[in-house]
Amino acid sequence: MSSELNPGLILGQSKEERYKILLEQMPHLIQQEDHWLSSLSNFVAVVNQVFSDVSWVGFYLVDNGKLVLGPFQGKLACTQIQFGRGVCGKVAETLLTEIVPDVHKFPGHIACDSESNSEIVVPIIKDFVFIGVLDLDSTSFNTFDEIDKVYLEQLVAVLITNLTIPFPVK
């Protein structure tokens, strides 16, 4: 990493202010010359560090027609998800960000962590090709909202711009 995020900038800030700081810092944290795996790992680490209400953050990447667990921070996770199954699988089909205030009310929710209560999943698309999803969970209900959607989509856009990734695998 060529630059480190200063946690002092984040403490005491509103959610939106934390996202704005992350957007400013992300191009310095994730650079084109960095290996894609390192970039994804640092991305989830910084999101995990900045948002204490997030219990799990990670990537699921397309591999042979399914989503396969990528870099993450949090408890053990499901290693494979079929398109159409759970929140991640739905996003793989619709290619639209999904905010779930209560995962227990989501039809077909996959309970990788029984303590998870809310979730947001953002599709990752590079050069018009779906390569995976960014998944965030929380043990609280109603954690994620339109602010998260707007800024996580922007952070994924910065990530994709600064990422050379050999995906998807057919």
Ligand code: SME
Contents of the next structure:
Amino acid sequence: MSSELNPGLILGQSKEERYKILLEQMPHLIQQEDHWLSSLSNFVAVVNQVFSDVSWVGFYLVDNGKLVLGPFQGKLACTQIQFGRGVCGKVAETLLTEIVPDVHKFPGHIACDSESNSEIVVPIIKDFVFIGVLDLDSTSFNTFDEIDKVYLEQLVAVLITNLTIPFPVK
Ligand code: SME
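Instead of the form predicted alone shown above, give the structure for the form predicted in complex with the named molecule, please.
Let us now look at the entire complex, which starts with that chain.
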């Protein structure tokens, strides 16, 4: 990480403007010479810093045919998720971003935080290999929409480009 995100740039901006600033900054925040673990950690830190309505943001990474908890910001979370289970597990099978306006209506939703009410999960694919998901939760309903999908997918694309990652481990 070479420079810090200036919070003054972010305050008072709309969600879309915040994403645009973040996208501009991301190549400077996440660099190829950084260790992948540091990059994932800083990625969730900056998303957490910029979006106050996000209560949990983190990675689940493929390991031995399941998803394991990676760097995150927020409350304690479940450490393993099987493919096909919950929102993250569904995305591991469909490889498509899932927007969940009300987690209580999502069949099989895994409630790590009982206060979570909406969620978005974005697949992470590097060199045609599925390596994990980015998961964002909110205590409000209907927090995430197409704007989040479009920009989070772009942010993940920038992250992946600048990541030297040994995943999937197996
Ligand atoms: N709710 C997720 C589990 C992970 S937590 O939200 C951190 C799911 O159903 O996959």
